[in-house]
Amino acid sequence: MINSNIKNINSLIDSNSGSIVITSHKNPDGDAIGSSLALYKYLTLKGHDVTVIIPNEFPGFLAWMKSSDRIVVYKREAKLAKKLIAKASIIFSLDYNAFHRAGDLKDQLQKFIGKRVLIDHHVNPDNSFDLVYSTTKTSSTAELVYNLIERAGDQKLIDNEIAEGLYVGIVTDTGSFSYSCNYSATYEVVAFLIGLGLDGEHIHHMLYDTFSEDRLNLLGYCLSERLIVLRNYNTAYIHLSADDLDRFNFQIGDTEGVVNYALSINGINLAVLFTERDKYIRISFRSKDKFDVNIFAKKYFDGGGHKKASGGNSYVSLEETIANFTKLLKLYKKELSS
């Protein structure tokens, strides 16, 4: 944890008189949206002019969150987003460690001439930022935002809206406290938020009990028709073509958590979800034990993330991508069987 930079970031916030933009990575998840909205409300309460800008649409199961309707989606409102970035004095980069992770926002971030601040919990942050608060010890970027608020002595400003954003980030990035959560401070933060009156049961319902019928049918199809188990490599994967997605009226977020079902099989140490998107294949990796999917994704699939949960991309066909992946497994048979 880089504590000195927490102090410097808070000093920058307090001395700022211009507008602030908060950005997230491409295909934003619960932590990206939760931490961004929490920081947005906190900075707004401190009197700043703040906007959240994300590269593309976020999952519908997060649309219930307060202020989510104020998020500017670059893919839909590029002209407005560029104008907001151009006039900002500070840009916060939340939940990603390098500009290329921000998709179409990359060029705007690189051209930005104000202060660039990174708050993130992924490994190997890029050196493109003026101030960096980065550690892999925490559950989520949302937890880092909480730490920033706490170090500023502003816990009294944490209202229900901020608490919801922080909690959503923590609970989604730990799979409801099933991984990346062996850190006592995470539970101390959650206890504090619950102590403020946060309704964790209601949030869980909004996140996990509001699926569409199409999403549930897609999950059933993944498990019954698209699950492949490779016992020789202690690996399982699920693959979805563009036609499969169309068949079930795919919406952003509908495959969230699907890869974890493959990982839940006894004896499986590596699980992968291949999803065919426009011009590329999106890949989600999950692992057990000692297999590092961050290194694997970074080395072979233009990706990265965490040791046990990472993402990547492939720019050949779905069939070629799966063939390439299965060939690679031969190189890691020993690691996957341990």
Given for the second form:
Amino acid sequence: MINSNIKNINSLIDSNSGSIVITSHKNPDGDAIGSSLALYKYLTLKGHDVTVIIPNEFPGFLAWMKSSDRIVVYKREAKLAKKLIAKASIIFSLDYNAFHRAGDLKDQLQKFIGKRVLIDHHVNPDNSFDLVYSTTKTSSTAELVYNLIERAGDQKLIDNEIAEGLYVGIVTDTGSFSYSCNYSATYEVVAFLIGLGLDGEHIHHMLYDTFSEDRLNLLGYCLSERLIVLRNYNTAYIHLSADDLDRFNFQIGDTEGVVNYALSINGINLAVLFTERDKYIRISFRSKDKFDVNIFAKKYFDGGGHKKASGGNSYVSLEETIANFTKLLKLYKKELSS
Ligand code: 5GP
Ligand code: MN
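Taking the form predicted alone as the starting point, write out the structure of the form predicted together with ligand 5GP.
Following is the full complex, with the preceding chain placed first.
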């Protein structure tokens, strides 16, 4: 099934003569940007006219990536993005599986009359796509892009730029090979990329040793002042108000990874980060094996994602959101205690 889907996507690419747009989800992460830039370079090398369009700004720790300066950000360049989408013959949706995850790009995706192609690793893909390559049994969307290239017999086209994109996607979506990576295939892809001469250590340094002082101070503040541990529910959460964020000159990406610290406490099965944004509360959920945060985020917090890592949103105040959340925990005491 999956093999034939890859084959169909590759046939579509081969027969395509129009322009191609690659899109990813709102608040794009390392996998969204890495997989998009890798596919962008690959399709460009194959002679296609390609543009990457994302709904809003990507985090600064990815700005070193080649061609990242060519990404069109819809929030900043809506007119250009609309024009590019209107004239495209194919739109790829990478690292998300439902239009509403693409923020303000949603309307453009719905209106689009060409072929819609999904490459993604989240559960329950929407049925709005013409061609779908989707599995949850993989590290990342970047790994799926590698599979697509390999299946086309185009491994020889993988240059340093493509390799970097693929590696960034894999390394960021697995927390540097600590989750979603119990697949030998993932390591085979990485071995292949390192074999090509990719400097994995340097990429790690670019991703994780380039934080601002403010970001580190914010992390310290989260851990010392804003961490609440609810031992009865094996749950830990961190909450940040808009004032907290202002105090540390918050930039997009600065809270990336913070929730994992709460999960790293011995005996904690559920970790949550609540962040007050302009008009809503952004929530990150992480769990160890037992608790399914995708179901929880979907059911109560207008979100979803993966079993062990999901996001969500709440449209009441930070205090009310936390009160609602702690009330809900009572319903899940048994699942959380195991
Ligand atoms: P994060 O907590 O890092 O923002 O998100 C964790 C995971 O959940 C990511 O894989 C992301 O794609 C997914 N995710 C985040 N927010 C949402 C959301 O609002 N809806 C859905 N369906 N998935 C989300
Ligand atoms: Mn991903």
